[in-house]
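First, one chain by itself: the form predicted alone, in structure tokens.
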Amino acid sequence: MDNRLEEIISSFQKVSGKITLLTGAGISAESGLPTFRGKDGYWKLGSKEYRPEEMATMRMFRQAPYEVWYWYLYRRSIYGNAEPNQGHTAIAELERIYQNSFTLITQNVDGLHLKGGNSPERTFQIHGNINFMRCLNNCSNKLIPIPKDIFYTDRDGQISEEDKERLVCPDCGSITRPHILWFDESYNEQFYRFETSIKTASETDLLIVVGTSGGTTLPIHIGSIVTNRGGYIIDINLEENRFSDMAKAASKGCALRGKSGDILPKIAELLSK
């Protein structure tokens, strides 16, 4: 597989094309963050336990806005203690090498890629960012940083009345919502870079997929666009998944089993030559 990886990278370098990284929860798990659908994704309201697919919805927010807000603020406190790992720093190094020929498309909402050195301009956060909120009534497109001192580390608790007053839109005074793409919502360009991500895929010569199984539509669509146009694809994951199947079926693909923190620095080194 090392020979196959080196062959793909060598062939790509001769093209001098565009490179796109597509990342998911697996890369952040190596920084100690629980995956979204793991045991910390579940939440108890009253006597009922809710799955992430139920909590992370506009329907639930309309029904119990501050309970949903608390769930996100609790998760945000966990994310805030995490640090980028070697996989994150290797991706930041790839951006420094390729500059305008580089794009990062991430499903992760934890902000670790930005913390690790990637630029906001070349980082498409297609599922949002847990550190921001926006007006529920869409009075503007403004993304508002959540005050850093609104911090809840206790899994069981309630938002204080004082903090409720701070989770409001500064323009119209209505309640805000987390800047997260919910399960009962659709991708769009305005907040989640949908059209730009599709355009990027149509121009990508090498796609490196890291730590995602392909459980959502846009990432899989990106992979299909790249492989259908004859681009190179490398999948890095601990387990077999839809992207590894895609990579194995592609004439210019390979699937690597292992941690991104081990594999990505090697790839960055090869690509820097």
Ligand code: OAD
Second form
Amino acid sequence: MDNRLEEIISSFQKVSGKITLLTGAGISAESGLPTFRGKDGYWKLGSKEYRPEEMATMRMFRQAPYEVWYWYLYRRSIYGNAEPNQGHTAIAELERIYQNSFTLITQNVDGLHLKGGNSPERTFQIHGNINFMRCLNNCSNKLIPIPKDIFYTDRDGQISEEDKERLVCPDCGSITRPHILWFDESYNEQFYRFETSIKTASETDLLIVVGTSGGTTLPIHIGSIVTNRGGYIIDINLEENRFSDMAKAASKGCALRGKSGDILPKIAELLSK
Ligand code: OAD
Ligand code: ZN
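The form predicted alone done, now the form predicted together with the named molecule:
Now the full complex is given, and it begins with the chain already shown.
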């Protein structure tokens, strides 16, 4: 592979430091899931097309709760059949090798990293998980699994009255909401491991960024913290993006162009030596 990559990996191995993986929708593309900003993200509501940035908001949920719920239930039904790919498996292998020196920070809400073998303790799902809901009134912190048989694969369907009654908080009877961080909300520790992610970044010696365009604030912040303290950064993506720019600008960085399912197993192998 790339000389620069081998150099970075062998220098990192000499310091026996901490490794952090930061992933986005691109890693799940090879499991057949559409990326966030791809064409399948768009949604028709009434006569208008909405972008994910408009659908995924508290504002829209207040206005049209069951339409927003449907958008998530539809995506979740499609995600449900997906299996982890070689990229996920390689990241699970890295956790087995590095154990307490390993952290996975993912923007994905599809749960495929957990299905692929990463532990819930070391996997920070900073944008939530589409398989869970929680009380809209915040009467407790409880994450409630969405019943598996609430299943909608028809893009133009509607939630049944029966299912609406199941999307309810068991404690106070309020409507629930998807356990997802929306665009008009802020990161926090309680649900999204915000402070722990920042702390992890400040202790990271090698950051590997996979399949993300860099459109959200916390991931960019994590990249800056690591590079500002002189950590190594490797970006894996089909295209140029904000992290590949960061990796090219950093003295200890490298940007690899290609599929995560091809590149990650090779990196895991180098790191396991
Ligand atoms: P995007 O859809 O913005 O970006 C996906 C990235 O993956 C792009 O840069 C692609 O080039 C890359 N890609 C696609 N297939 C790939 C492959 N096989 N191997 C490697 N790279 C590949 O998705 P995210 O960056 O994850 O937030 O989006 C970040 C966040 O913005 C999402 O979590 C969501 C969204 O708005 C919230 O819901 C809060
Ligand atoms: Zn409640």
